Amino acid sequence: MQSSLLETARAQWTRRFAGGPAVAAYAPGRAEILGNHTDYNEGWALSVALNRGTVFLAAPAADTRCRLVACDMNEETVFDLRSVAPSREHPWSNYARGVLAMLLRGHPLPSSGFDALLLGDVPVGAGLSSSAALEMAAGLALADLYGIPIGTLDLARAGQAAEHEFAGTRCGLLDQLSSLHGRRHALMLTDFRSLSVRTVPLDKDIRFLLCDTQVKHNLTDGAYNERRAQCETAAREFERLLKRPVAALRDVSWPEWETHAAEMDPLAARRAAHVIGENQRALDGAALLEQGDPDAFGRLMFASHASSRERFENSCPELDALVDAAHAAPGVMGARLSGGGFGGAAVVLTRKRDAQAVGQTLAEAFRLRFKRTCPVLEIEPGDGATLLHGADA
């Protein structure tokens, strides 16, 4: 997928710019498999890098202007390197603008801007983190273009800061770290307190289907930030009730929730129940995969979605219908929403031999219920972001 994207992007570059690109980078999208809204609660999550992503090409400009072309949308924007700011007219560009602004902090201002082109094949608004794919690809390419040394964790944090300061979403680091640390035939178990990432091997027979509801979630509209604020409120309540430091919901056990939930604001208690349960499901899920028990892992996925639906209330009718259909479909081991929620995609666990039939069954169930199509993508876990040394590679 990466090579065909790069080939298409290079052809688009030739149509728009004189000369060739000086740098090229690729970064994948991601699917969250277990651990919903746990990253900013300093918990654990299991995720996978997709075999779909974004290619970002760039070359120095003759002046301080920065020209950014998005082939997917046939749009472009121009801004000055000396005053990098968010754009209301081209919000898609804020992920690249934001990463650039973070890279430049603490470094001398370069003497030239850049021409850049991006092309991706991650469905936008499907909860598969097309934004993080853009941030990480842009970050790798622009850091190389300007000779700015940056480590993996700092690059992830630059993408997170771009989301916070330029896009208006107070996200955690799940998307960026997943895009950077992806491995073929493996999931990633991330500890969001230590920010360590451990690879969890996956049987090569396992497949994930991504069923895109085409309900375009927009995490900048307030619902995501509202859930984060509710989790922070719950953590403060637990600190008061437990009479000990509670930096985040990670610090609260399930028995402690059971003991004190009735003393809390009901909404805060429900939100906390989801996060505390998700942390345990992510840890249990990693252990089950390492023990070679994908069926039990799948049951955790179903439980995760039920918690999202009932406790965190970040699902939607389309996602619920897909997961219900998956529950009844032969060959399905598990299913749940993926990502921030409020729309986007459901991720379904199946085996290679069943993937095609399962995909057809779910797409048809969705069509009958909602009278429209539901694209189904079969994915295999892919490698993480990389700088493509020499754009001719």
Contents of the next structure:
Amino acid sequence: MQSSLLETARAQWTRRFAGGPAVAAYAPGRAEILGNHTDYNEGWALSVALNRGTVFLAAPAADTRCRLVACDMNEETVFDLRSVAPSREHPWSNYARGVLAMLLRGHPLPSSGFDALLLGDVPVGAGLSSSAALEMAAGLALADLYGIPIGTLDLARAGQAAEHEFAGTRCGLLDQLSSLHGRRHALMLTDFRSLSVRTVPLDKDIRFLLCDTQVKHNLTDGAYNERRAQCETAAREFERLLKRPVAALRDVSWPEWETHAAEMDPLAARRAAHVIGENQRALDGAALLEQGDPDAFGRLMFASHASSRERFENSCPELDALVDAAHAAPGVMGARLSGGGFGGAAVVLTRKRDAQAVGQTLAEAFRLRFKRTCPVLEIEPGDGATLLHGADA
Ligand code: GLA
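The form predicted on its own done, now the form predicted in complex with alpha-D-galactopyranose (GLA):
The next block holds the full complex; its first chain is the one shown before.
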């Protein structure tokens, strides 16, 4: 976390509320590094937590009113604890409202609402899970405020349920688990069937650049849910063809795909090829990093992007142009889209010594082609979500 984030949030709190916050929490955004749209197919993905995220401060209110201030947008919303529902007027608040509603399910209703303030430094709509950062920070802080015991997995599920029920995106658990389990200088390899997360250490001089196309990917617009439905259709087709249970595309091997692809609906076959390939790339990628071969790892990132572009059709011209420019740029090991797709940021693998020059090269290539800027963030993998106690809170 950038220390200035908490300081700024505390200063904003003092301007708006009497008394200090009772609880504070921080949760990072994430970048998906390999394993695209594998989570809801019960496969594997490699991700990092960003060293950027959201802080959420809260204190009990005198009555059941909940007041939520979003500093980044200078907006505020008020609702009653007894009827927590999605808001059309303040859609940003649905991630916090949704997590709160999940926390309260099955618990006696607390007697007081809260004043809360959130501030983040993850670009919104860039595919970097600013929404999961908000869910996890709000979840940690509000569970602590109300003394509701909740484990990591249930917190991740509460965030996912907020996305499904309050925001309308049928996401998997990648974003929430990555935000919770992040480790400095490490990737996470998550198995989305067992929901176990393994840490894969990274060389300290590895850097990721996030090049934001500023094409607003809006996962609630239906394309994400459509891809998920297509994967579910493909899994059902395989169950019929293989004559055995196929709970998810995780259960289909590449040789089985090769044997049966021609008998399938071509669209379902392409979507399945992407997911099956991505699962293998995530597993191979973890092994390559453990063997100390980031260059070969980077080649898997390029292969992943090509698969997104051709088989899953969740890229866009701006992302393709960035990845092509990265392919040609000295000092780049790999590049691909990250997260849901259809816009947002490309993630580029490089080294500390090359990061600045690579960022400039890619931003310039983007400017020449699209006549506008492409903000480039250099990130180091950071730690996961945490309550901020004592002097920090
Ligand atoms: C979004 C979703 C995740 C995951 C990725 C694609 O970030 O929220 O659950 O499906 O897209 O891998």
